[in-house]
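One chain is shown next in structure tokens, namely the form predicted alone.
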Amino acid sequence: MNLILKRQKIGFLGAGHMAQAIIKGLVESGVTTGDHILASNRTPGKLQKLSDQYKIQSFDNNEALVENSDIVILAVKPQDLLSAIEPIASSFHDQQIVISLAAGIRLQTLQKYLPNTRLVRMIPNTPAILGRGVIGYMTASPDNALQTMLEDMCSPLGYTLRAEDEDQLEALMVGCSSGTGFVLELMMYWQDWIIEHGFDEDTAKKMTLETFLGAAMLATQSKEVPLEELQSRVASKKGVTTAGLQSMRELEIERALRISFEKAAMRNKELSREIK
């Protein structure tokens, strides 16, 4: 356990779904306690829920939150982030750790507003609420102590890794954060097809979930086996699965998915240009 982290006051500017997931992971894992977590939000409902559940400290203005925090996690929408921090930039103090969760806003932009802080970009995905997330991060400058603290803080949320640069971090965002949405889209197709063949919705959903979960667990427990080999064990020559796979390849499903990834990456670049 990182004892320094345990003593830090961690402030969340914004209390949306991702902030809630991180708070849950921090408190339930024992990384910190509710009285060391601070949060502010535009509307009081989410703050009240977090206060009731985890006994956090709630603030009705962002300036006071920043002044009372050792670590500030910027958890507001990308479009709102710079307008939220610009009026209170002087409240951030030297060596304060500031972690941005915002897509599309690069460290270079954040440094214009918060030049004296220890800046971090972090991209978690929503399964972090279950401790099964993928969390990527990068720091504005080399800082081994900061990296150790970040990995200790994020370990309850799932698989944590340091990105080499912003392009890599943004690829992680598309592949894992947006990727969660892409996988759920595929699951909806699975469920709909099963329903069309006589199963009720609840049963079809259960069948779909167990198929995706089972495939992921099979791959997880066979780490040394390439995914292609695991697939070949399911698909016998001239069999039912092979017939379906051939059709998927003829229809260029891979190409369609790659285009979806690239569209998401392009939108991220658009955000970066729009928000400066």
Ligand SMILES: NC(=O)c1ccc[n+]([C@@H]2O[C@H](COP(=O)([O-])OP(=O)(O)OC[C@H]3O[C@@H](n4cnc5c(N)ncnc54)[C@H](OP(=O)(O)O)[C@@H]3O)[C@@H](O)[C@H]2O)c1
The other form holds:
Amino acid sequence: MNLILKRQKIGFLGAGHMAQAIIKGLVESGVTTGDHILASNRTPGKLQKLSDQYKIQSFDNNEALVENSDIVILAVKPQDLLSAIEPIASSFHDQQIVISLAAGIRLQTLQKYLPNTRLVRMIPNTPAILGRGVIGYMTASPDNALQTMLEDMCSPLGYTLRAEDEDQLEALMVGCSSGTGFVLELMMYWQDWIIEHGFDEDTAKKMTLETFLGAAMLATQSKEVPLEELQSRVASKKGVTTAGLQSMRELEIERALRISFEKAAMRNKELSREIK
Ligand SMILES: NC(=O)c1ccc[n+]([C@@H]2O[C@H](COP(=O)([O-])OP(=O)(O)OC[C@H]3O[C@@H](n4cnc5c(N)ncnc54)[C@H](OP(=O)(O)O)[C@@H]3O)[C@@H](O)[C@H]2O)c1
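The structure above corresponds to the form predicted alone; please provide the structure of the form predicted together with this ligand.
So here's everything in the complex, that chain up top.
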């Protein structure tokens, strides 16, 4: 347990999906308590819910939130971020820790608005709400104490890792944050096919979930075994699975998926250019 972290006031500027997932993880894991969490939001409904549930302190303006926080987590949509911080830039304390969750906004851009803060970019994904997220982060300048604190803060949310540079952080975003959406897309195809073969929707959904979960757990529990090796254990020569896999390769499913990953990465780059 990080006792320094426990004393910090963590302020969320924006109380949407990602802020709520992080608050849940921080409180339920005991990293901090609700009275050390502060939040502001454009409209008040979400704040009321969070204070009822976790006894957090809510603020009706971003300026007061920033002034009262040791760590500020910028949790608004990328297109709302710069207009939210620009008018209150002078409220940020010198050396205040500021963590941006925004996709597409690079550290260099944030530095223009908040030059004297200890800036961090962090990319979580939605399974963080269950403690099964992938959380990538990068600090604007080397800072071992800050890194330790970030890892202590995020480890209850899931697998936390430091990216070498922003390109790597953005690849993590496509692979793991957008990736969560891509995996759900694949799960829909599975479910539809099973329904077409006579199962009702609930059963098909359960079969799909257990197949994905089972495969992931099998791979998790056999960490040293390469994925190809695990796959070869379910695919005997000239067997049923092998026939399906051959077709997947002939149809170049990998190529189609790679193009989708690249499209997402390109959209991220476009966002970076649009928001400056
Ligand atoms: N969701 C993901 O999987 C994911 C993954 C990685 C990174 N992120 C990043 O996380 C950030 C938040 O995403 P999200 O999915 O949590 O979005 P979200 O659910 O839309 O939440 C954003 C919140 O910000 C509030 N807001 C907007 N402008 C504000 C302002 N000026 N001051 C105070 N609050 C304001 C909104 O208030 P209202 O209630 O009035 O709309 C909303 O509650 C984004 O930058 C996104 O790129 C998200």
